[in-house]
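The chain below stands alone and is given in structure tokens; this is the form predicted alone.
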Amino acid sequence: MSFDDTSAASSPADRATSDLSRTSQVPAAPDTAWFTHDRLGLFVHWGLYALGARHEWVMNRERMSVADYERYAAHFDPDLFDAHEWAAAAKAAGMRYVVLTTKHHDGFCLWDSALTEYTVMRTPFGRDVVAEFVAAVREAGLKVGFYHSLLDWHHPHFPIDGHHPLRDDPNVAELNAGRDVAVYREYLHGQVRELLTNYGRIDYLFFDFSYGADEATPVWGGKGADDWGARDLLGMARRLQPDILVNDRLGIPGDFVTPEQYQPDRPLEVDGQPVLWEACQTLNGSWGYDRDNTDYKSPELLIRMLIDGVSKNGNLLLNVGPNGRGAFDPHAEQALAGLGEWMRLHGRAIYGAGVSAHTPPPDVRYTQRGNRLYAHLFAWPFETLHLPGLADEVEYAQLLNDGSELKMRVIDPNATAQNLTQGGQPAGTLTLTLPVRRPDVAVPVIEMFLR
């Protein structure tokens, strides 16, 4: 099977639209209220690399040529793919939005693009995955998001660089001689235009990624905002989808920032100003299906990561990499089920919640929503929990998992702790009496109603 990208050359109409975007002001960012309310989303990395089953960068890691990698397209026939099952799993896990990789760095398109033959429509599967995904996610009442790679290792005009699979080819200079990033840029814009025009309302767009000379770890031949025509691309996205949220990886500021594979230790700021942020995290360190990678995070750890992020005003976008037949593997199913069970009982400590002005004690994370303060207990103490500064702030407290009241008291700050008498707590400390037996949930939560 061979594929042709020559149809990527832009039409006069496309060029006219692109020229218009260059002369127009980028529209203002839309309302972000849904994003800061929903807090939890599902990321889905899926493409030809699922057949290789050894990381989504397999083409890069193994220095594959385009011809070598195309063999996966000849065998892509995921008979177990059901977008409604994906959407149902996300909803049951407490997720409120789902983001699909329309195209990863390998250049393979999961939709019926008119600009290339290198699409799912030219595989044995022959179905528009993006169309089915959008319909199923909308039907489930969830918000729709697209991931779209700025890189394209398949396109004949994408210049070879330090990330490209052919980076070590001894003839790389000759291979690059006929490549023109401007031609590729028109292709990139044309495909984003298709995605934001042909599938109805799209709520979220995750571009990936810039790696220009100004990056912390420069890559030879790296590409950034000018190569992508980033400002034009963002302007086009805003005009086609006025309510869309766009991330920060175009090499210019976006609507939110995207820490990847780490948890920030505080609310994030840019130039001293608070920003919206979303941590994108994997189950096992790989984004695509990686059969032999068993380094999975437990459901409890994932829940702690979600809580920790929300306590710092962040979101969690948790990734699943479906296998070559289109199904979630048992580890992913277990993780989503564990999240869902906890969110069923504790979702109101997450949805619409964020950082609190109150300072929690060790092993506790606070989230707050209006006059409700939530204490997430990462360690279960023996009978008493001391909460500094809350003595005059709380009118009622309960365990969130079952709505059972917790007794409150204020210990005399001048009392000496001895025998059966507690003491030694700073003035203003609220003390809660907890059951000895820890609630049978991944992370217990106390809900406090503030005065």
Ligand code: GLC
Contents of the next structure:
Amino acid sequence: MSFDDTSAASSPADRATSDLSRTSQVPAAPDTAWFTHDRLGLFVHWGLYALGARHEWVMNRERMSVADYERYAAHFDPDLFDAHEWAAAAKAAGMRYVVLTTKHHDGFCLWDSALTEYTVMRTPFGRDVVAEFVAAVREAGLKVGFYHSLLDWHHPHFPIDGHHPLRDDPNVAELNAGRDVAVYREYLHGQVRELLTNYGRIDYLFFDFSYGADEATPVWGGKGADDWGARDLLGMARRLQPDILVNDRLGIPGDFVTPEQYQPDRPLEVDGQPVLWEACQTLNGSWGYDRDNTDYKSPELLIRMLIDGVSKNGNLLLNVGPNGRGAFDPHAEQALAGLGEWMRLHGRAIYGAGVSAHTPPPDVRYTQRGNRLYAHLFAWPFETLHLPGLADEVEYAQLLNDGSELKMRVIDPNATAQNLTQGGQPAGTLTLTLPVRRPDVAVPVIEMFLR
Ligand code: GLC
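Could you output the structure for the form predicted together with ligand GLC, given that the previous block was the form predicted alone?
Every chain and every other molecule in the complex is listed next, the one we just looked at coming first.
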């Protein structure tokens, strides 16, 4: 079989979705309440690629050899790294959990692993970043998450495939002849064991990722559940950390689904059943620090994305890519500060909130928490806001940013609009009177107390 034969029935990707791996059940996480409550987390992509400063896939994109790429390890000395500052920034932004890349696809390990020399301990920096991260995040009262790459472009037994930096090497078949994915699998399991044993309670684990022939852009030599030993890996994670939540990228179902860089248009379901989900989003399209990429989302857009997700029962895991000195760049700082300012006043429309059974009018998103219904106004109308179906439902309404009452009325559906008189709305419509001046917040929110 040639390596670009994507149609071969026995490809690992096919095996990844085989009935065997789908039907064997590993128990689900026992308690997911904190996750649906907290809604907002910080993703941190940090590793050697921060020095390249041109996307975390730079090794792949530039087809770098291991020897080439190791120049970053030789120069990794992030003197501004302070896990307490990271945790404080996340907390101030209203985030309740933080997820760090322990290892990305480049294979470089941010912790003191006994299973490889390719770790942060062998760089000029020489400090266990994962240990400092866990301690600081916990101390800040936030939940601790790990991202761990299933791909490993540094490991000598990870078979070269269509995503690998050496994919175009003329001797790829020869290079692969000596590689045994079983050896890599053992290493993968051993490292996950270290991470889930040596750092206390870990709340969340994001494996990344499975891929293969059945994708829009097929990847030759793709890998999935069987290559990773997914069920054993998930089972081990559950044994070592009984409360951990694990994502869905092992090639078998996990505890939550992970839409990446898009906003689902409705609450997500798998096989007709609602599922927990979390959108992971970047500030500028890149996960790792990307110096010359200025495609930044505005803080206001990020806030809308958070609201939009929660209105569909989803979480937002918002990424920052600290730079080669271990610091957040000014854009990231501004984004987090903007989020924090909004969350300080509007957190109660987000934490513990989710989809509402009521349907909002255009330019509005609803989130609901118990008998509190929140209308997030993506556009500010002139003076009146008509809310279909709520006429008999709402006891009291106020602007959330300052707790100021909003007058409510129900306009006679038969009234005709003329001169100073507003026309009737469909029966059951509640009409609120808003101030002409939009409150000076990124997204104004109306809090309604339902009867
Ligand atoms: C991906 C990418 C990656 C990023 C991740 C975040 O699959 O390979 O670089 O870490 O998703 O979700």
